[in-house]
Amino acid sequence: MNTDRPESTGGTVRVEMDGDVAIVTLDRRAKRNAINEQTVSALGQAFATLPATARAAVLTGAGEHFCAGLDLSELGETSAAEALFHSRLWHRAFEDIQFGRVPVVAVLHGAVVGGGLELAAATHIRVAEQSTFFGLPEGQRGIFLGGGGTARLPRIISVSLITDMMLTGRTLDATEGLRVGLVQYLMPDGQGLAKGLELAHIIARNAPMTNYAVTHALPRIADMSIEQGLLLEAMTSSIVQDAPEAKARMQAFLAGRAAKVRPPE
């Protein structure tokens, strides 16, 4: 992997590029990578001010652990409005990753909970490695989730396991959470990195506009009727086709220039 010289933002997150993909990294080590609000708010500048060339990022952490959550020591005594702004100031950085200008593959290993969990829910495709476990121990810290995660994650799992999770304190591993479709890609320890690269590169290959409305409308899509999914499906696929990188790629596909859909390996 040949990367460019490293860029910091706020001290706890790295940013660096291989070729036209960014590799954002955590980078709290000491603390399992649990977030505070520095680490909240370079996350969300990190997003949204990815380099130019970028087409895909990778999201992973440093250490042992993705993120351990929230860093509770933050917590203390604080009021109401005062919670109220900090979950706020998540919500703004997550959006950040969701909805910023490419995909994100999130690459996870060790711990993935409470905060942690919301942060991977936020990014558009998921590896784990065998190390892995996901856990929501809200119920046990006398807290709730307020990263967004009460709106992604029942778009990804089930109420009733996230219910089940905050309740109880559960935690899945790796392969339950490729199981249950936490995770779409499931590697040997050591190897996830690597394996979020190689899909990171795939995807910055594809044409950007495509790219963009795959994470912009896929998901508003499927939160909208049929009759105003459709018309918003109408509109966004004759803006996409109408780019002349798309009419480029379907001309070399009509003249028998392009690789074919193969079956799976």
Ligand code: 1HE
Second form
Amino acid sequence: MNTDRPESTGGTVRVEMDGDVAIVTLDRRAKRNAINEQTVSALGQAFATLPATARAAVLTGAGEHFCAGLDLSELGETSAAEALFHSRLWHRAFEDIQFGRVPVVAVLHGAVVGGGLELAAATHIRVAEQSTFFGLPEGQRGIFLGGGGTARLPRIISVSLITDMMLTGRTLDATEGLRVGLVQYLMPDGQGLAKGLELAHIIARNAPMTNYAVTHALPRIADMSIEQGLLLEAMTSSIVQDAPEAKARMQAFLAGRAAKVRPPE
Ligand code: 1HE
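Having seen the form predicted on its own, could you give me the form predicted together with the ligand?
Every chain and every other molecule in the complex is listed next, the one we just looked at coming first.
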């Protein structure tokens, strides 16, 4: 890993490069990476200003837990208007993750709860270490989701499961998280980052326009009517295939110089 030129975003978030993969680390470990205003701004800033050489990113948390969610010490006597703008700050920051320039792989361990689960839901691929557990304790705290969870989580897991987690405080372990599709990969403790980096380096080798279409067009098409979606699909695929890199890749396959698709190992 090249840590010669770490790009600092101010205190709670670190960015380092591993070749053409950016590693973004949430590091407020004394507070279990609970997210206060400074942290959510630093997260958004980190993804909005990734080094130009980054073609994929990994998001990870320092310490024993990925993220304990909203920093509850900030709630205090917040008015409705202040809470509204606070929630919108989270929305903007997480938009910079979900609809940023490069795909993001989250590496999860320990608590992934409340706003921490909303953060994970803004990434594109999730790897969980065995220690991971998921929860939405907003019900117990007398608050509600405010970091995009109501919009993003139902596109990953069922509304009935989210309802159960919020009403009863049910938590899921890593194996259950894999079973319900909350994460796509499950790894032994201590091996999540290596897997996340392996996946991110595979992603970084794709044509950038394909990655962009997958992260920006696919989820939006999924939210459209079929008629609108099919038109946007045709327009997106025509732009993606027009890139010189796409043409070179197809020629390489036809000339027998590209890898074939293989069944899973
Ligand atoms: C915190 C927070 C926090 C820890 N805000 N300070 N999130 C929650 O309801 C989760 C609350 N946290 C926990 O349940 C536990 O802390 C953990 C399971 C995550 C970790 O347990 P543990 O035993 O490793 O750590 P700890 O001893 O509980 O916490 C260490 C310190 O971090 C301690 O502070 P200290 O000054 O006494 O050392 C904790 O107070 C502090 N800490 N979590 C503030 N969340 C956009 S809306 C989203 C809405 C939500 O996210 S609601 C869910 C909030």
